[in-house]
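Encoded as structure tokens, the following chain is the form predicted alone, with no partner shown.
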Amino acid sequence: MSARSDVVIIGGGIIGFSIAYRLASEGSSVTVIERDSIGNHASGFALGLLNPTNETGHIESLNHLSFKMHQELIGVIQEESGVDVQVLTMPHVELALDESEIPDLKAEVHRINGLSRFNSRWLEPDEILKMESRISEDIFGGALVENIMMLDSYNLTLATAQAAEFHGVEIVLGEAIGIVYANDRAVGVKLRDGQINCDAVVLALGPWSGTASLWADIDIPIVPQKGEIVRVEGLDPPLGMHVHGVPFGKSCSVVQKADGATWLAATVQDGSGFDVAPSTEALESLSQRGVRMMPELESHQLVLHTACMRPVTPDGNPILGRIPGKEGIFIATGTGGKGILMGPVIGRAMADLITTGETALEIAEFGLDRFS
């Protein structure tokens, strides 16, 4: 472990390795501090899913320059490391499982074409069942979004650890306790068994970023949210796109991915603390929402149901910046299920703020003192 870095990241998940990729590819050096293992939580458990054109508001030009990073990122960072990260290009279809949805579905599709990177348009029930014979008969339409892409996170963080390993970044596995100050100014990150020196630190701890909160004396309002994917056996032949719908008023995606499974996800249950234990009552939901939307389903068997926690905030929008009253410490939590997508622009936007001081992507209106 060496005694200083430029800038030490405390959390190796998606985001922390997108910042250390970015600062470590212009010249920094750098030091990531994971507890766990790489990959071991929301970040190598989530769905995979790039698709900026779901969510508006004023996240939504992040989500799509993040899109157009992973474009232009992903074939570089598999080459770098060695990692497949498993790229699918497939549409998307948003059904409409009540008449009620038609409207809203039809105005999706008026506001997607309105976007410079997708097409998007209107299917008719007897046209999506042409596309896809095992969708449920039982449909009033849906919007088609050409070119979304989904890929394996785990492999995608793997994948991005070790190209920034490649570009000099050191993975230590142990456990931050604390961060070292000079004046109001950080200097340093203490372990357990030892200390880093270094003229920055980032936060990037996820839904433990709560534990921060004493090491920099301000509220940082991040709470755990459970989320549960369960995969089944894969259809024959595959199932080439992302199907979503809300079947009895819940989100549902069912996808099979380059793994051969087909993924359905993913449940939402806030309250529940650190509880990682996949439940019952996750999977009976997860099948009955699979199953309305695609009634094969019910015939295939189990492979896996994995159950992990993603950071939210109060307004649903990332905590991104400086921390305020401290120098030298910055944070980057609070993307919720939009880790994946968003690993590309945090990691440049947070890289540029960083090394000087500054940057030109809109993060502004997600800092932590939104919240104060």
Ligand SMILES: Cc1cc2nc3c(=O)[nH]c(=O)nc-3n(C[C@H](O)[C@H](O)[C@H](O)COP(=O)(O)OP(=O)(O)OC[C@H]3O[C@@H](n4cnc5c(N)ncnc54)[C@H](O)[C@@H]3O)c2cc1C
Second form
Amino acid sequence: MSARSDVVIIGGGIIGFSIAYRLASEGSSVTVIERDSIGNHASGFALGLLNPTNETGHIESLNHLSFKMHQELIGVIQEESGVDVQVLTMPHVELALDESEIPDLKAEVHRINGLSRFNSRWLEPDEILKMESRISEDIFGGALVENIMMLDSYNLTLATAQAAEFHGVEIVLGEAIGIVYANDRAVGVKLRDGQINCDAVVLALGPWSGTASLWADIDIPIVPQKGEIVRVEGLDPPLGMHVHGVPFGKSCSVVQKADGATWLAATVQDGSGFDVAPSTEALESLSQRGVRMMPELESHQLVLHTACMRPVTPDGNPILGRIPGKEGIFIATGTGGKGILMGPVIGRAMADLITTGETALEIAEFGLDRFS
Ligand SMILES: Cc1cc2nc3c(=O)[nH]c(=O)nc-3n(C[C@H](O)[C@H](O)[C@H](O)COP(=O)(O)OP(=O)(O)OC[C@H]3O[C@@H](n4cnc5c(N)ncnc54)[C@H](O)[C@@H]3O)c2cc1C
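Output the form predicted together with this ligand next; the form predicted alone has already been displayed.
Up next: the whole complex, starting with the chain shown before.
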């Protein structure tokens, strides 16, 4: 372990490594500290959907830019790391499972057609069944969006980590337990068994970011939100689209990924702390939702059931920028259900901020100071 780096990043998930990758490929010396193993939490178990069209508001432009950056970066990262991130490009079909959903979904088609790079159109039920006869006949149509991406989030996190190492990043397996200051300037990170000196510290602890409130002397309002995913045997022939709907009032994705399994995702559970035990309730609920959209799945055997945690903020937007009142400490977290999509844009913005003190990307409104 080196005694010193320009930047020390705490947290080896997609956010920590996306920042490390950018910084190191532009010449900074960087150490990433990870307590467990690479991609062992949400970054390794997320669905892996990259779809910037399904969120509006101020975050929208960052999501679109990140999608474009993924398209440019994936090939480079795969080459530098030797890891295949298993990208599939496919249509997204948002089903109207109830007649009352039709007006909103038609409005979505109109909105998405106003975005550059995405095409959308309304499909009547018979058009959907012609495209995919295994979808339930009990539908009222749906909105199709062309060319969204699906990848393996564990492979992406590993690939980003290994590409970062290719550019000189050092990965230290250990637990950060505090920050070392000279006056109010961060000059190092304390580990359970040592210390690394640095000019800048980045907090990228995902759902554990609240732990750093004590280290940085400021409230970091991040809570874990449990999410479970069920994988069942794949369909034959494979399902070539990402099907989404809101059966029984709850969101559900059905998608066949490059691992061959059909993924049913995901539950959203607040208030369960750091519990990541897969639950029978989630298994039953996701199975029911999946079967409502694609009845054939009823007979498909369970392959894997996983649970992990999204890092969420009180207003649902990420926290990106400097820690107010301290010099040399930065934070990037609170990405909720979009962290895999947002990795590249967060990497770019945070690397700019750390090395030049500013960024042209529109992250100012996502500062931690909005909660004070
Ligand atoms: C069920 C589910 C499905 C999802 N699907 C999608 C999707 O399809 N598309 C999408 O874009 N996003 C998706 N997400 C969201 C995405 O997974 C997260 O936003 C993202 O992974 C968060 O990344 P992170 O690096 O901030 O956190 P994490 O992946 O949690 O990484 C944080 C790391 O910090 C480490 N750490 C914590 N404390 C310390 C310490 N003291 N010292 C050292 N290391 C420490 C942890 O061990 C951990 O590895 C999904 C999330 C869930 C739960």
